[in-house]
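So this first bit is one chain, no partners, the form predicted alone, shown in structure tokens.
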Amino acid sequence: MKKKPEMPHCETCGSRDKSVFCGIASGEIKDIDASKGCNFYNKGQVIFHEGNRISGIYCINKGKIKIFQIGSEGKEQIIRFAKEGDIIGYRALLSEEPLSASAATLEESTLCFIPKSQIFKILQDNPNFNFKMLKLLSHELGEAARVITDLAQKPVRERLAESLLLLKDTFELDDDKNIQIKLSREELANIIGTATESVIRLLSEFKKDKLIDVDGRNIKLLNIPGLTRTANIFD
């Protein structure tokens, strides 16, 4: 029988130092711990659905999450990813609007749900937390603008190279230079807005050009400067 994961506690959470909660006071941490709930998700489970209302935010204790929208033809468009220490659902909560995207797990995950009343209390009492949330929202707005521009203007080859670099920055590389997330070819296609067949062909071309190596869902980055040039990214 599979052992049930242990319930995480905020004071001992290994992901807190990566999150917007890293600098808040001990008393606020205890208040969050007392008010939150925790859920355990299997791979592929939906956390929330686009169009629904949300009454709090989710903080990722463990796991990897994809944030996505479903187009008019039923095709998934992945907007961004979230990992340990990240929060999701905050934009809809703060704007008091329906969720603009859905979220689902890419692997077994543990998420803590912090209710709206607790989040708003910290926002009211803690200017530093307020600033961090503002910074997070500003970053998300910039990322959304980048995605729109890329989909409208960049060729598919450039978009795939840029997406591999963004996955590297988000999830980092292991000791063998593999991106520490395993995505299907369809999921890669859903990031860059193209057909799965195009991704398969381009990955083969990147491998032939010695930019990457591919073993199933493992993607090893062999030539990051070369990928950067292919992505047409300049500082």
Given for the second form:
Number of protein chains: 2
Amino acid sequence: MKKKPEMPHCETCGSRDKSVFCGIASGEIKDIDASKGCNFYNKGQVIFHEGNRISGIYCINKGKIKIFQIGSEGKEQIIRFAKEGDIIGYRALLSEEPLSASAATLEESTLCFIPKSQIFKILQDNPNFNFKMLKLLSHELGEAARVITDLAQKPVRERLAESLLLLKDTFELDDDKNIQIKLSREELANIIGTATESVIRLLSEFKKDKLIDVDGRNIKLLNIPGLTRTANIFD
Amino acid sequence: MKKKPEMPHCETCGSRDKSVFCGIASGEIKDIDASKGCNFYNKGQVIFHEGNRISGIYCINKGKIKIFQIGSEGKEQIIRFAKEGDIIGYRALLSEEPLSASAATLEESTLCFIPKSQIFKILQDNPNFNFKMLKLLSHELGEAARVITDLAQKPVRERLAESLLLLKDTFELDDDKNIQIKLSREELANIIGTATESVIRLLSEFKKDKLIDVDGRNIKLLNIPGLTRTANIFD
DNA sequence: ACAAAAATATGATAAATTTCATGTTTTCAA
DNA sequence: TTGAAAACATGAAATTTATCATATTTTTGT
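Moving on from the form predicted alone, please list the structure of the form predicted together with the DNA.
Below is the whole assembly, all chains and molecules, this chain first.
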């Protein structure tokens, strides 16, 4: 069994400058540090549950997270991903509504929890942080609109291609051009709203078309321009 | 030709207390009034265009608006609706990104335009307004997530039923239980991401099943519980 | 009021996608 | 290590949904 990692500190947190907390004064950082809690999560652990209330936000110190809803037939729908430096749970906290989605780790992760009172204090005292949150929310809303249009209008093959590119942008490629995230075929299906079998078949097609290379859950992007217009390949 | 209506004033605006501007002090309302512009739009007029920059937000004094994107095949996708008292364009303004969607009137409408400088001034000076915007954005984000799951997982018949209920909640029913918005079959199709013919067929089905009554673009909801679980009607 | 255009309607067919069945491979816990 | 469970894979059939063709009705501009 792995040992629990040391409690990370915001002051020395490597992902702080990439995060929404980047412009915060050193005094306030100390406040956050003092009020926060920090936990290690194994792969697949649920962080919070759709429908519950939330009393703070989680900041991802390390790891990868999926945010998902359960549809009416009990099927998981992945809404978005989060990684090191990202925050999750802020939507429900700020709207003061129940959580609209659940979150679970995709690999071993370390998350810090910052209580509501602290967040609201910073929001009040720090116009810069406040504005960052407005920007974050409105950016996310734009992304969501694009997802809606794609889900409504694009066929499954294109949606899969899109989501591979989205995963590339979110988690980046390693030196071998592998997407730096390992998802099951079922999870891929749950991003684009299709059957697992369809994803399996389409990944094979993409491989045959030399657009990607597949080795287990490792997906290598060989021809990114090709993926951006998969519908026209045989035009 | 109809006469242009009088310039409305925020101070006497009937929809202000229902809007995001409801808690604003009288002095600030006067400032908004002084900086705003106001215009009448005919049915079907475009208010702003996806991809452009925006320099303020529009507040709907009167009328009904659709917000939509154009998909890769040129097909319209309706993202959301707005009505009297709602604001539009705030997403692009706050994210400082280009507009992610276009807006057009669904009927004759009057809209006020409040310039960016004024909005940012209120955001800075008025924590209450600021917090209202955070709430609005995060609420919208929750709605978007639910739309994503529905589009990804529900069959067309259920999506149409859902969207009729959404339209009911947004625009309400008149005394005759008619939904207070008149959309073409094509527009209904563009909400749920399906073909116009499918909407036509399904509306007939709903009518035959006594769930709704249809007379042109007037849709009367006869059996709302039935619509909430259209998939199980014949179970 | 009238012609043209747009919207609505419906059937037949085609295409996309899911479901089901079944087999193989991989993963994981005892 | 091994046996069970989960994940992956593939074909065939069924289902859903889109497309095409065509007719009718409604709306709109002149």
